[in-house]
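The chain below stands alone, shown as structure tokens; this is the form predicted on its own.
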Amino acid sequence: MTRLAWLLAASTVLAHPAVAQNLVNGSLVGDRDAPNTLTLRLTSDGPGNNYPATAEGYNELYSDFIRNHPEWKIEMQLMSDNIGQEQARMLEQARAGRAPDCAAVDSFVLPQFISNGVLASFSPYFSDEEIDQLFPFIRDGITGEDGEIYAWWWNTDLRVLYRNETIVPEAPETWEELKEAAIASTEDGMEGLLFNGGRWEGTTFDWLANYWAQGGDLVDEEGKPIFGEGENREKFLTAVNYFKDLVDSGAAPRRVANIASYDDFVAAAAAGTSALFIGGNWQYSQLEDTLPAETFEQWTFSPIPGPTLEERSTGTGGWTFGSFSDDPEKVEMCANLVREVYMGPANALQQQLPTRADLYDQYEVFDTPANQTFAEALDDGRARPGAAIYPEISNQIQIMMGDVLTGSKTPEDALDDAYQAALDAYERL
């Protein structure tokens, strides 16, 4: 079949809705006889999603996409839930030249992929206007040292301070205001401020906002730990002592040292035992789904307080797409997929926060006061460093936090131990 004949046939087939539905399944999108193939590895953010309505939404998005590109078919590979292992395996495959043409890359590890030089540049396929609309931390995260962008970061999340307005009417804006509000809430029978303090990543990630708000850094440009030296040490101790004081003063219950799940906060809100907690933006809808309507209306959120009004930060994550291909046509097809399926439409489908400020005005679902406030808070967003040592730094901060909040070590001793352990691990890399 000639290329023209194939295009005519494909156009006829794809124009028929019933047939178009058959072109999307868990592993293949498009006509299997299409002359061009793009291999795509992704998470459940696609037609393989476990929720039927979401999966159907992605089927429609992918169907529309392949109608616009009838010369292509997409062979899909679904990642397992062990994201850390999946990303490490994909990096090794990329180094060996065996990675898929296009893939979802966790923003958490994206700098490792960029520094290894395994991603193709996306700069030719996105306009300056599109790039300028990205939140600053997003733009920085996808940009290499040469100024080229090597991925497109399409969704994100952030942490905020939730409060019950009937007990805490005004949003605390500084650490001192939050402490006062939390203590005052205990006089109404509440537990005070709840936050993650147990042994898991959430403890590190949520607390880091207090360190980052002061301008602290965990690692240098080479990825070596520096949080235990000089000004960083002072800022680190200030943030640790802040959490210690919250517990010692009664502003936070001692049980926070064992909290290792965001679900505990929603449970406390449902039980009416807490009026303040630091949680993720996704928990707003969880509160709406869990609480009676009249109780949900009592809850709101605001940016995480900083040491001063001018010092603010919040931890942000999310997913990117990048291309490992050296074929310019496949790189462009990967970029097209991101633009036409994920950059806006998929955000709206899953109500996942867009990374471009202008998209909040283009989709009605993001025009709510809640999502508008989340968008404003992203201006203070900061992503975790992509250094290889970060997982061990996080592990040591979790141990340190437990030691400090339970009083088994002073903040100084706990920091020294955590820092030395991180340096020792760095030397073993």
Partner chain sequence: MTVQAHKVARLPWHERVGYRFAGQPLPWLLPVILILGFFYLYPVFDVFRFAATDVTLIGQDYEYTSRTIQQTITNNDLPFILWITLIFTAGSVIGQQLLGLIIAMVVIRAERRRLFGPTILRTTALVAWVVPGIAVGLIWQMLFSEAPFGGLNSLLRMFGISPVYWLSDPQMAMWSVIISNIWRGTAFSMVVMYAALKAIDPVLYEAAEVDGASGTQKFRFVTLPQLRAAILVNMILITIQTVNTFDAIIALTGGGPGRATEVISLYAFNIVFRNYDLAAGSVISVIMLMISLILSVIYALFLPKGDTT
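Since this is a predicted model, take the numbers as computed values, not measurements. For the two forms, the rigid core is made up of the largest set of C-alpha atoms that agree within 1.5 Å on superposition. Positions refer to the first chain, counted from 1. Compared with the form predicted in complex with its partner chain:
- Fitting the two forms on the rigid core leaves the C-alpha of residue 369 displaced by under 2 angstroms between these two forms.
- With the core held fixed, residue 234 shows a CA shift below 2 Å between these two forms.
- Domain motion between these two forms: the smaller of two rigid parts turns 24° against the larger, based on C-alpha superpositions.
Form predicted on its own done; form predicted in complex with its partner chain now:
The text that comes after this line covers the one chain and nothing more.
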């Protein structure tokens, strides 16, 4: 080989990482002069992630993607953490024809986007084989009444009970066992059980597992609130009283009434002040990243306890991508992005549970005992109702939880107020 050839080969090898890095430049992915533009609105599940290693991983995935589509560039718009507002604003923009070409849509508001007819069909861009591999509740969630799929649900999650095994050796399996374990942990100087109880969606979603475990429903088939009537009312009160008793008995600290972030649990685990919390499956890797190795070894998780051994449930959520564009090329590009970046690679990068059974075997990261357990726990999973009234029901449950946990109202009064408010809101929708 001549000296020139060596020089060229060496420069190619050296230049490659630089090119890969340069393809994601701030909010732009790809060549600024590329003829086609895809506007993309996304959460922190992208190059803007707060964790440097995750952000770097997404940089590489996006760089590889745009290298495969050199005639395109992506203009990224980052959503704030206020997901409810972001999604409502995007729905309004979509109705006015001002939405981005491609966007992350939270799975629990997806039915509203589909029913408003603002999303383009993804059916032409995904094979039947790919669609058939989706878990049934995922497939149902993205399918419209006409049988077309209008989004791609790429990750799902669930809630579990985390515990420090050195303080709580046995996994509590029922409400009573959890209460006893939490009180016992306070005798070791811990705060007791931590859970979301403040004014945000996590409070409703995490608590709903206790209501769903008894077979309760929030809305009927038409989407009308029914949680304050008949058997549902009894189940609802039982689940509310359970949380109230946790605080009143000292099994949970009073401050849960203001916890409105999963990060608070990781902080408490890192500070060594709590041995029990109800959190999301994604927090397992956060604990691993945050805690010293020997401390992380002490932490494990188990399904959320139910009122009895047989009654179990857990909330499942996740994110989808959909396209608001009228241009078939942009819709296809959006579908390509989901397939090539998110459907598998991003799941593995963030250890977020895939929505396709076959992906659990394709990526080593999902072979770990932890992720296998999470996948099995999805059997008890239940998604929030896709009714338009759900965000207001959730708002009312958050208000009710605050009032009950602080003793401002009795569970019965708080439930009656929440139910009446939800019905009034339903009448206006």
